[in-house]
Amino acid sequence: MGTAAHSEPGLAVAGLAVARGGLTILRGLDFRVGPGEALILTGPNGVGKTSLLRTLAGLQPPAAGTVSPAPDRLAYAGHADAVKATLTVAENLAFWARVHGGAGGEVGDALAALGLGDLAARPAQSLSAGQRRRLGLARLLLTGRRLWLLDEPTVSLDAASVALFAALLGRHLAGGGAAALASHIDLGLTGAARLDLSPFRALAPLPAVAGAGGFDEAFL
């Protein structure tokens, strides 16, 4: 993919190989996601596009090559939501908008473009999946971070949420953002780029990276 004229950096992929396991299973990858743009990866289930997000967010080393930015210039949310179920809605955001420093949008903001608005004040814990997807995706609007990496992001929405989601996914690129996701659903996303794994699958394991496990994250 190539640049836009934004200051801010985007996503920057050279010879990376991906492990799950122990075992490479992705090689070869070289890609760039300037601001403004969206790459979307494809590939039958098990090809890798969830380790591969897992490594670019920093969750897990690569077997080789190279990622820019550094994890905490980026925001990942992937299958779990990690909300806190004791807090309210409204809290949950206000504990993320103050883990990042105040660097991201006002919480009222978040609730309103996800929806959540009449739910503020409802524990966290009563939410239900969908809900719950909703209050985890806004916390990518309290982060500050301008590269969303986002693992199948509407998974337990239904299409009014979807087309919410969409939106915001929208004017975030539009303001100069950049995303490279996995979805199994048409978001609408002109221009957007696609990059198939199928083609970077490793013929052969490399050897096995220390640590090649990392660490479970919901959310950066």
Second form
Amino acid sequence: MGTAAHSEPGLAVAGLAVARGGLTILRGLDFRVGPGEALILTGPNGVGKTSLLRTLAGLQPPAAGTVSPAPDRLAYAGHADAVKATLTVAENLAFWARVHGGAGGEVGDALAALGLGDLAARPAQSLSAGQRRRLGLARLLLTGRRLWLLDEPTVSLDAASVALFAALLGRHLAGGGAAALASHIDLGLTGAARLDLSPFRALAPLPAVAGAGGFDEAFL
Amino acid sequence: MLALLSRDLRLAVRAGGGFGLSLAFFLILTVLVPFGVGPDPARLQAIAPGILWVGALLASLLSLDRMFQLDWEDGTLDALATAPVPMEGVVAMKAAAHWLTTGLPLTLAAPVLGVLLNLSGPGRGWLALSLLVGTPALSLIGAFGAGLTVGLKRGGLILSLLVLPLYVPTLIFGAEAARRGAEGLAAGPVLLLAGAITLACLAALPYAAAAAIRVNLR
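Would you mind giving the form predicted in complex with its partner chain, to go alongside the form predicted on its own above?
Okay, now the whole complex, with that chain kicking things off.
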């Protein structure tokens, strides 16, 4: 996977339409994220940022259009952290390292990169929300993949941790990686493109009460 | 792949993992039966294979709803779906972990509990053998049911309704093999049929369960 990553053209999306609960919610998306670039997805709550990222990650099929590369080149970090409460921090990461074909030696680096070194032997259930979030983000480093899809990566992080993560993301981009992220706060990424999803809405905005309930039901 | 198996086994034996719950349920059920049907040794001996098989079946049902639900809730299933492991392999490993923490302990405990129901010596051997052959099918069918219901709120109840009818062939042939063995009849052919069901489940259900999970992740 590491050798293929260098020739990777980055993320390319053409004519993409995204569905949620059987309804098309975004259509006509065309964008590219080249190596070293980041794309920040913005838009009001419910516009379809998470659905778009899940579609890019291959967790749901596109309603129309194409996404390249194939999902096995992308690393997705969603709202949930994929952390097992009864395993220790190090055990959680060692599991993901093995799933992604690593030997386990990179776990120490990932722990250090997110400032979790002192917590390695702690059970994950004793972590704070922000520490848990950092553990979830550390998984990205173990995937060995160059294209990151991040859904609100900075939720529950304190200012120092946001800076830590922004620096990490900056190093990832400088190393030829790429990222598409949904985020409401400014990570200070220089040269990051922004894409407002509102103009790509496929549906007229629904009445607030019925619309919100219906969408959430369909999504859950 | 083996990482998934060892992680699931580790989670099962940690606090709150539910390991031992099925076994305790099996024990209590077996102890309760003589209270319900009376202490007549001949009657107990006659119903022992059936009771122990139904007990093992219900006990293995207990931990099914956690098989994918917990991983779905904490995002692990999303991450596994994007990881370089096939979902079919994930299902097979989950079913294997379920069998190692449920079916295998039940198989080992059943001959001992057979004593409580006055099961004869050869009968206990055949019971263990029939459970060894039949319980993997219970875990695999359960994995399919759990895959279908992952993401449903309170999916455990509908899971039971889905899975229990599918357990019927395994129950018929497994219990029949144990009964024939206990009564000194030829149990081999029936046991082979139970094994055939297990192998068919092993061949088909990981694909069906993986397809169901992919749909449920959308």
